[in-house]
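The data below hold one chain only, encoded as structure tokens and taken in the form predicted alone.
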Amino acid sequence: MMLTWPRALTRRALSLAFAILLGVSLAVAVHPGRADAAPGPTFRNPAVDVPNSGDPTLTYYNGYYYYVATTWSSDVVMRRARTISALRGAPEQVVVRTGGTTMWAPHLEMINNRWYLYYSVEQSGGARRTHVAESAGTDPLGPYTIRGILNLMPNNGWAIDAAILKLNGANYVMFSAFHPSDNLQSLYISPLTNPWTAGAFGTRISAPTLSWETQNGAVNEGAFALQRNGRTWITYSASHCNGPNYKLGMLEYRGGDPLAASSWTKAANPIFQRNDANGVYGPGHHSFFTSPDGTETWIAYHANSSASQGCGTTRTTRVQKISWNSDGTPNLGVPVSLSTVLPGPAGETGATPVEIRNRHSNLCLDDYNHVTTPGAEVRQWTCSTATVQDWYLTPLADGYYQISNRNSGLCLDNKDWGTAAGSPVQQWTCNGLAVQQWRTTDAGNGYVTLVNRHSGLCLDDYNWATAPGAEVRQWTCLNNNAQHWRIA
């Protein structure tokens, strides 16, 4: 027999069962004297779409998130975020323009109070090989100066995916290049005199020698350093990107000469790969990031959805939270579906999830039924403290917020770019699209009125209901109550 329960039983069963795990979670997480920061707003991947999302470098600094990528064409653009739910939506800023024909794998690195951008070029056919620029002073957006290439390997030699590596007090550059004795693309490592100059050609560390380094062709490439407790890690990606087998490996530093390859211990496994109960291909070629708060590690990567992707625009950056084994070592666990609902890194701006309450109808935005795909109704319901009525309300340009429910991960959408009074409003992907920017407008005693940016039109308790389940429409701007929202 199925049983079926009022809609208001279920939200406060579901309240009230939210509230028993999150005390029991506390009970388990919490340490004595320290306030964990809350999570920030809830998103899912990809946190960058295409095209411009293959290769990602994903770093936090003074209050936003700053992401470059491989572009494919001579410029290095750059999206910066308060939040990694925001990010997708950010605008693109071209910050070098390279002079090549192709640009990509370009790594953001912070030396010495200067910025420094490396990046793989192609010109007109010649070797790829890595490019400097460094920033005026310590914005990341720059301006930039082209310092030139950075000259890695004999003869001008081939030379991509440049990262850099800090250790013992000494900077060196990781990157890939085909060793002369058996062909094979592999990790190198070079010393720096300084972050445009190379102090003597590479080393190769590393070889695509493993079964699983050579699945749809032999590489090992695209490396990036993990640091935590002392220790030290190159992570890196291995087998070929045309295939949905690309993957991570890893490195690890044991003391000595960083330029030896001796000093280097091979994980004898892949540490994130495929998955396809997920629905994720070729997930590699990534960057680590810390959480606002600086208590968590992040990965950000990109990954194809289907198997019969390759190494092109089909690729767009996910990130997700890693963890740490037992032992010390990453766990970077498996790559999460499209579909899931993940919490923001902790501390973000505008981490607070809020309610909001129409005037009239004393209701709450309510994300309806507890829907989680694009498309789900907004509706009102009687306020409550169940996650389908918290909202985070993430600045952007201008005056305006991304408004996404904590439950769906969706954004608060104006449905098919309406225009005329009386359009509907849905949860969507968040976008960053017009259609999905609000401004708050003061409407007085702790009211604003919710503006779309494409329609111009109010946030609108629908013919002026009361009762739960009540619609929400867009309306010309009356300020009336039906259209008074108050955010706490």
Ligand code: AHR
Contents of the next structure:
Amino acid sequence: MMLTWPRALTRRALSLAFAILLGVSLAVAVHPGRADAAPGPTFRNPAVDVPNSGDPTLTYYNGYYYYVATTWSSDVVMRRARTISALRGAPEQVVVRTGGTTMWAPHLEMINNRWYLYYSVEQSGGARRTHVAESAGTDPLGPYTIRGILNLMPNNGWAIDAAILKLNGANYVMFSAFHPSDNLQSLYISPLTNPWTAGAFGTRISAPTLSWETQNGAVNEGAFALQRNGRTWITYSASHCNGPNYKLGMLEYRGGDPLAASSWTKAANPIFQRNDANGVYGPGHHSFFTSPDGTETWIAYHANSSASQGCGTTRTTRVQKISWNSDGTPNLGVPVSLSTVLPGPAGETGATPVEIRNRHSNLCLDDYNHVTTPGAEVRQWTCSTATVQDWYLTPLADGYYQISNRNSGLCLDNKDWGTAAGSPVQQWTCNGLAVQQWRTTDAGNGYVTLVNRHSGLCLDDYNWATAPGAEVRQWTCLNNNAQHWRIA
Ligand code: AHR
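Switching forms now, from the form predicted alone to the form predicted together with the ligand, please provide the structure.
Complete assembly follows, chain above in first position.
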């Protein structure tokens, strides 16, 4: 979904709305000592892990993020989550059975109140071409009807990586194809007469001619439109995805016919590329999305964690916020390390952190010793407003929650899938599995119990301890004060 700069909403209104929503379901009040945290629950990349995690399109719509990516199968699969932190664990749903093979780079776009998926597949020996599916209504999850193949190149020619540009009141499709004159895999653009019909074959608007566009292979692909304050850019991937030097470049629209190469000016240098110090190689084939409160622009991209990896299923999806230069152009920064804990996009559900205080010990759930690596301990400590005691409750399906720590970006986890009374808990990379799903039951007087989905046991002030550092474990649910928690 191409990105345009929406009208900002008030963050406080969204945080208040969430507090009310959470209050209804959890008997929770926003803790008076905690400032409203505009950012969403903290997280660490990858936002989506292998295998279906290359060439991501991520968009936020009506309370959820919707995510599609290359599957190399015959299907387009989609996942959705209320927060970035919950995206990795969100279940995949098949939304289109393409009838082709090795589905690449699905692009999700709303046009005239319908969702469209543009993707490329190979079919019965013919060239790889771009297909279009249309949703029945406004639900990105579908159902979808396949509308056919976009006729983008002469002789039913090869065309991939379609994405939509909305400019001057018209819709265009950007895509990548080989130019017959020099066989360079270049960026093309075609007018759309409707979302599934090209009005003409594509015209080339960019060829990989600069040195940084020709490493491991000369390529321009993966275009995505970005618009802000009346300016329009086409950002795209350059060099070959089979190497660490895959990167992003940018064209700016200078007015005139968008189908003419002369209407576009190419930035002399890449805008986003490998960062060996952060262990990020081949960052590219991206999309942009807006934070839930409309105030932030984020990028979703794939990258490898080794310079020797390429275009296969090792590429994972990462997300991070972008900024804007003083001249109004986008500043994508550098790709962050996988160990970096990031605040989530502003306005996410569950964006207000809470404390989780035990009724018996009067101590608070705590990221013990401020550890940020998977396996970090969870204990109880004297309550404070420190971020190690800030927890985000992200609603999952059927009344369960993901509980993640603001300092570590990790999730409250039933360690080693225990089921016996006394089973320990820990903080682990958020994965959405049953061991990280917790439901609440009302215990009265503003307290709840927290029940683990896998063990069926309750979070418990182990051995009725009351000293800071007191252990937290799981125990058979007895509905006593050691198992009562005030979430506030
Ligand atoms: O990931 C499959 C294909 O490889 C994508 O369509 C393209 O952008 C990349 O080169």
